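Presented as structure tokens, the chain that follows is alone, the form predicted in complex with the named molecule.
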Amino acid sequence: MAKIQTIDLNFSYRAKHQTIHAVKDVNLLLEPGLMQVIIGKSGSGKSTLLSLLASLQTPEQGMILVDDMDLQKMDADQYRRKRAAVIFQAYNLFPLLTVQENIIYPLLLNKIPKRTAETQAEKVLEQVGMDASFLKRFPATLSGGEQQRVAIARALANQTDIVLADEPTGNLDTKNTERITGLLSSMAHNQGCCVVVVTHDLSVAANADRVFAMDGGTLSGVAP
């Protein structure tokens, strides 16, 4: 069970001639057992906020507490390996690894025996609606939606207590969107995960326990 809290969180991208203040004074409480959705138009700062929660970038000001501990003081790799599974907007599958190898990679890093990891890979792949025939294929031979589902399966396989997903249904049809939305909410409700989903998709937001809206870097409101 994990709780995440952000306190006056700020982040800017600094280029030579321009500074983009992508996250502005965000105060957010994300709780275990809930599916929490962040919506907002393109460029509003959703992915940047998620990357801060994933410890992929460091806050410029403010802080993030995970179970009351300062995220910046934790080892970022360990945090993502053991605590927080990240589903990236651009999938980030390893191109030279098969579907099976992609899914078991984080498990092997966590010293799970290979056989156990392979059984787990088959199970999670089935959960995202793909059969075992996909295990030996390479990401480049899959459709966008299939790659997305493998990325989700990889995150599910690791059974972390935090799941951070950036547009996890961006490339999926209605049926698979429902399947993935159901899986994410069941991870929250049945396993007590703290699930955070960034999306444009209002059908995903409709299944959330909490919805936060982002606008111009600011968390502008909370819808029921």
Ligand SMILES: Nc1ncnc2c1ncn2[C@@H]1O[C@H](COP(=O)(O)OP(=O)(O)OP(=O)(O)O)[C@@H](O)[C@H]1O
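Got the form predicted in complex with the named molecule; any chance of the form predicted alone too?
So it's only the chain below, everything else dropped.
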């Protein structure tokens, strides 16, 4: 099972003619078998940090180690395909693919037989509280909360040992927030995954094994 460590991690970007230091000297150890939550208000840098952990952006300074290997030296696509499932806040569903096709897409890329992938799609869809009647529907016919759950199902279908989730409950009601939080917790505790969630939802943080607070690009505190 995977362990992630950041060493003096820094990242900045230009916005409105100014430089935003989104991540400043972040040193963080994220361990397998734990649900770890990074909380912070909008603009705190937590989503940028998650994108760095997902190898969607490259650090300006510092390192990210995955099982003591430099993430920048890995193939980013292979890393996200085989090691790290990413749950995007913006869903990132393919609009012209059905729910089933969206879920099985990463499985087919990993050479999973189509019938096996379809069985897995139905299983994970049930885990997020949606039955088989949704399989043939298209994203445009779903509510925001339903699209969010399909995006979560797609990420979980690959059974990776790292799960990186950006506001996974942001569009969900209380019942489904509890369902998804429980599912992420189970993946950590029962499957040994390294689960990392960024959120401003304190109810999600209340169920975490570790909570890291982020403010102004820096980790400002850690709660056990």
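For clarity, a rigid core is taken as the largest C-alpha set superposing within 1.5 Å between two forms. Owing to the predicted nature of the structure, the values given are computational and were not obtained by experimental measurement. Residue numbers count along the first chain shown, from 1.
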query: Rigid core fit between the two forms: Cα deviation of A15 in angstrom; finding: 4.7
